[in-house]
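Single chain ahead, written as structure tokens, the form predicted alone.
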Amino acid sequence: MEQNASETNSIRVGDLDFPPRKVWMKTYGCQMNYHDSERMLSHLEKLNFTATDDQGEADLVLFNTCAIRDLANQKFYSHLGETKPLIQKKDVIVAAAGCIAQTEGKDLIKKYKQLNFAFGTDVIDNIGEMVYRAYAGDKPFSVTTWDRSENYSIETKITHGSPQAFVNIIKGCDKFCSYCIVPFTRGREKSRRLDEVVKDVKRLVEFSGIQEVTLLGQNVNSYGKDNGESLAQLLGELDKIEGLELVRYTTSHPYDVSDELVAAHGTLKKLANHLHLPVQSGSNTVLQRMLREYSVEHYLGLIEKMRQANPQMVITSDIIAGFPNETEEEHQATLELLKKAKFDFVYAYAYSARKGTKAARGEDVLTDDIRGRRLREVMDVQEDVQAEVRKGMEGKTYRMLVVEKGSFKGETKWTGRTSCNRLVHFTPSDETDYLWHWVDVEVLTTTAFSCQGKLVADFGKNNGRA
């Protein structure tokens, strides 16, 4: 679209001048939603609209939505509803896009007249255009047309000041587990060109500062299976970037975990301490009524080579509790794979059905109440297990990037992420902002959820490069 600037900062665009405007943006759900709503506010900027955290401002509003979990998708429906009153009071465009608006994009239309458009997961980098329509009287729409190019192609684009980047490498899912919606939301695999990716990863750190990536993908495993690459290869010349110095992935799937993947956690120096493999369960027949592809053998053989590989592995995961029809003897079993695993964290959600997958068109005998105990036994294992395996940090020093300032107990603290992705708090002893800066921090107590440490050095926002 061909723009030019007036004397009123108003842009031209096609037939229609875009003044200055702000878009309120609400993302649910996963990584990948965050780095696609960052990409949609990119395109947005050359509409001329700037963010904004007060929705009572906005001109645009924006969900970007989840379809994952029952819980995001009641707060969506809930937060949409509430925009009634804000488009009464003045002119507002609001909008959808995402995992719930690929599935249900008419649906919405029809049932929310105060929405202007939706739109799915594979067009967010025509946002452009649908605002466009809008903005010229464009009757209410819905866009969810798959990509059908043989080639997966995109250039990151960050919005922040962080040193942090996502950086999407794959998309979509082939695995088809019969709980999960992802292959209906987000499409069949598809990945970027190896040497792409590392180009726009240099980029990042020559042009934006970044210093540490955080690698996309539903399957991030399966990474280059249709072009030859894999995702080992990636990170090894990732690793060659310099400047870069932290890389992370996720989200793995345990059938796709090479033995090359495994050796590159023991070799890379730049490649993180920290595994988030999810399991789901530590039945077998769970698993395979899950239809995952692996048992709880080989996933613990898996994490085990891990941990050989490097010793300083931490590994997290995702527990389901209550799937369709799980007996209690299967849940036993997860609660015992829990404590022979010995997370550092774990992720765990009571099943709910996603409408399309193979696991919500059964009967369940289960109710809401049992899923509710087994939740909460999952929760309680795990606790005990991650406070012994944080108890194991006490005394050790760890490098780490620090990202947030806060208040712990009334006390004002610093707070970082490590390599193996735990949080630590310390207290400073002057006024130094160590926002963005690395440093070395020893562990002096922890807690199942909580890390409390104390300065060892500070190296400045560049790791101590010059």
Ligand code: SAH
The other form holds:
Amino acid sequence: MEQNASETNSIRVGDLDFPPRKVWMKTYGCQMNYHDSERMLSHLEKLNFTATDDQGEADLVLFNTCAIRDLANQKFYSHLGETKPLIQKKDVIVAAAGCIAQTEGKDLIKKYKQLNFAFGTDVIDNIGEMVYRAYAGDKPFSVTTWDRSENYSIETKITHGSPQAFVNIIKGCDKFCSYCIVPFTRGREKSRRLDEVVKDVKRLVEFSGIQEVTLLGQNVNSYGKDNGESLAQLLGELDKIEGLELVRYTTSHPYDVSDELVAAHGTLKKLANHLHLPVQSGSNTVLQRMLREYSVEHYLGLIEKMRQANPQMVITSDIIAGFPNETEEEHQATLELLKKAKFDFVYAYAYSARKGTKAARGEDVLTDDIRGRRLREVMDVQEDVQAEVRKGMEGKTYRMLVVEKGSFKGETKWTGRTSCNRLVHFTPSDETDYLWHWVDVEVLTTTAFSCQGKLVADFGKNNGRA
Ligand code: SAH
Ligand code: SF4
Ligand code: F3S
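Since we've got the form predicted alone here, give me the form predicted in complex with S-adenosyl-L-homocysteine (SAH) too.
Below, the chain from earlier opens the complete complex, with every other chain and molecule after it.
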């Protein structure tokens, strides 16, 4: 597609003029989806689109969907329904991307007449062509093909001005946990080459002012398997990049956490003191039915090793309450695990049956009521554990990047994220704009859900570097 700027601020692409237009985007789901949305926006900018928060002024309405639990699907269907009055008022193109579109693209097009097109997770880099087709007058269409090329090669695109960036290093998931839709919505695992990722991050640090990167993938611990490379190796290389302050990665599967990776947490200076390691259940029989390929004992051993390698290490996790036919005893085992593991935070969900997955096929004796009660019990136990874990932060000083200014009961507060991934609030003593400053805060008071601190030192925007 050739592009020429004309006098009217329009961009000429192929046979069409693209005047300045607005895109309204709604993203559901995980960080990978948020990252994909940013990538799509950067492609759309080439077609003269800028983002808007006001759906009413949008020319293009784009939903980036999530299918992980039924609630995610329902939210999208209802928001899509709400676009009807909008398209009756003006000419709007409506499109659906992401995980629901990947598996249901054709049905969506048939069912929702306001949709111009739907497309899956592996073709987001072609969004420009699809928008072009829609403006060229093509009938509603869906594109859900998989990228068949052997290599997964991209360059990270960012549109925001913050020093934090997400960098995809592996896509897809080969694990097929029995409850999970992701292997169907994101396809098979494919890693980027280590050299390419290192170059990409160096470029972000040098030219885009990036100081913190989060390496992304549904199963980042599998990174590099297809190319004889590994996550620990990649982290070792990133540790050497001058100007880069902090490296995070998510999400990890306990099965693939290698000794090399545990050791990296003890030796690498830039690696965050945090690991999100979803355990899902504290019962070995449930873990077997989930096809998770590890035992509770293995999991507890792993986090113990992590904490030995790096005593600052903070572990967070995911729990599914009420897996099909979970017995009361199996559920109690999860509550016991929470007390032993002492997670800093847990995302807990009630099991939601996903069409096409193994767990959704058999019979299930549990009711929504039982699931709801078990979920509440998981949350209650974790809240107590969390309050205790956070109490341990009091009196300690943490280096953190200030990410937000807010107002709490009329008082200005700044919020930062520590290396161990906790949000800490502090009240400024002057008018300094602390956004993106690296600061030291001493934590004064904590509850299960919040930490208040006071500013001890301000290192400015580049952590004390010129
Ligand atoms: N790749 C990550 C998880 C991705 S999905 C991993 O393996 O840990 C994020 C979380 O959603 C999962 O950890 C799980 O706790 C939850 N989840 C996935 N499928 C679910 C389902 N069918 N019902 C309820 N929760 C689910
Ligand atoms: Fe889903 Fe399991 Fe893959 Fe995580 S590892 S994305 S839970 S199938
Ligand atoms: Fe949802 Fe797809 Fe992420 S199902 S959690 S958006 S990979």
